[in-house]
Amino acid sequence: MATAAIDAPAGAGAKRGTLILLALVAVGAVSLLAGARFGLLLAIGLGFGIVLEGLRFGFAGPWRAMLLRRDPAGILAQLLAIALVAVVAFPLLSSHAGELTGAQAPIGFAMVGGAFVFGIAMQIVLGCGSGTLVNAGSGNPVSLVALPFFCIGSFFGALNLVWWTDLGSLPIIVLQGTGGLAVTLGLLALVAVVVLVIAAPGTRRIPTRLIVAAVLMAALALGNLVVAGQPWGVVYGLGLWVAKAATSMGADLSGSAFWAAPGNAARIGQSVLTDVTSLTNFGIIGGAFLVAAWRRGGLSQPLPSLPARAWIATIIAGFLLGYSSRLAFGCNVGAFFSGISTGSLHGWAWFAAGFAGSALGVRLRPHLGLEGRA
């Protein structure tokens, strides 16, 4: 994602009331069709496509400053907004077991793997879960090509996920209560403190911009977990939409330990619209679009003048974003964002492997002709 803020550009006013009542219309058809509450959470998707877009927070982007500037500012408003949300977050979920849930998953190979993996290809095409639904919204020709391999990919990464689990993981670990919240919040001081100590010189501060964009984002999450009952997150929703078609086109997925599962099989036969990750993506890609659609005043982009192997590696690296997220129980939405501010110890294995493999996937974007010269 770029860096600059909304700015509708003159004459475009015209436009906004039509794009707001668009997205009335959207909440309310929802609402009908499937309830109050899926229109909600359609409402919150919305919000975190025009806050990720028109405030570019983002994930994939940030890390790659980090890495080939030293500007930690990006990072410093992830780790605010989870901050945010932990905090919050720790005493809903100790209060209200039945109803709450946290993104816990346990720590073992094919997670460390997958995050790792998933690294690699969010650099190659500029987006992580939320960062390609957010592009792809706004037009870019690139996480377009993306988007539907990375649906399929994580489809494919489900099928395959109890071989891959089966290779050996810890027990599920979470760190709870006073006593776990004081932990998250002072392992995220700790990364704070590392990356203001290796920033640039004069980048160390986070602009009124992103600050304002993690307010809004820890609101939007936990709008999310209170709604949903569990907390924000993309992959699943991706793979689903596939694992819809195939069985609508005669695919019998009852051999799949995965998608066979008594919650996942129920899903697969029910209304879309009835899935919470799925409001929450569609409404994503529609904020984006909205915020696009009002800076621009439309959607047009020019078709980057890239060359065949860049557009192979798009298509190879988003089947890879999605496989290895499943693989890695998450994105940087569902394992590393809600998993460390709900208390699950794989949010922080996640990052450190997400993160390893970002750095090499900024020094491979050259030489798959995805930017200047290798």
Second form
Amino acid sequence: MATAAIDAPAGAGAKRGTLILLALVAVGAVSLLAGARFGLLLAIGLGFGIVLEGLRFGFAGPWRAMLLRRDPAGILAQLLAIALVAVVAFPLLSSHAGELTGAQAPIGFAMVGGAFVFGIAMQIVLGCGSGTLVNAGSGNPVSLVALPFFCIGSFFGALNLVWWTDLGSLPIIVLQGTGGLAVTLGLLALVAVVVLVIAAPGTRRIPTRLIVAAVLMAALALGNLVVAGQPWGVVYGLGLWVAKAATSMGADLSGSAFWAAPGNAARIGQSVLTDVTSLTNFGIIGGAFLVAAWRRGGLSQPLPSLPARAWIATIIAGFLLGYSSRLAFGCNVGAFFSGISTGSLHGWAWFAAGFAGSALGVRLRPHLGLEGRA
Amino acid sequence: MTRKLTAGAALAFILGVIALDVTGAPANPYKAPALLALGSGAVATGGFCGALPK
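If the structure you just shared is the form predicted on its own, then what does the corresponding form predicted in complex with the partner chain look like?
Below, the chain from earlier opens the complete complex, with every other chain and molecule after it.
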């Protein structure tokens, strides 16, 4: 993500006014074309993009910072955001079962393996599920190249999902109610203590910027839950775009246990402007673009010069991000952030496996030529 | 070349996804669900990355 300061140069008012107007027009247009709920979801997505890019709240970068420099700030902010969501989401899910659903999925061999591979891939391209969208929106060419392959991988991962889950899975285990919330908050606190113990001296604090970002991220995630009836997710929408494209080009998905399932088949035939994760994904890209364009010089950075092997690695890692996140029942957003904050035990398994994969990924990245500069 | 090119391409990417889809499957705002799922009385039916096929 870009790091240029947000300031207010003379003559920038008209440009910034235009950016705000464009965002409002987009939300209004979706509301008119598809309905108010969907316009609101686009607005929530824009909020995610603005917070992620504007306040530099992320997942892959903070994990890298912890692994390489023992800097815990970003991870602590993630844990804070997850805890804030959990405090509100657990009671809501208990009192409004049916209207609201959590990010519940089973732990299994493919799930754990998928999270491990996702952790590797997200450190190679330095972009997770949300990060790839944010970085693409702010003009990062690596994420821009990875994004379409992320989508293709998500489609094929879903296509093969049942085969992978048949390798072996536990029943879905969900922490619920006050007891479940207490266990979740206790585990989050335990992870925070471990991270603080490991952290390098002088780094054991969360900057104000990240505290503000964590609170805003929690508010947006809860907004997503209340408006959509489901937690914040990313990868379903990416695969859906490819399924729609494949179908429009004549592909027959009736033999796919996943894409031919009634709910998914219906969504392939419906407007993308009524798909929850597609709308928030559009918003994340758009919100990151708004921040990058808002900043003085935010889009004037030269593109980096990278060797061919870096682009090949980006394409492969992009595909793996999509494929592995389907097997893992989500990425850092749908499984780690939303899974833990709504009580699914698979979120914790994802965290452990994804972090282990990240430890390998940060070591692979320099060998793939992705540390180049313009 | 600067990030203006790549950020513009990212926007073009999502506009392309929307444009291609709108031509084939128009939404109907008159059949839109309630503004908020919470309190709507309706079962959540959106696609999610953690959901098994159903």
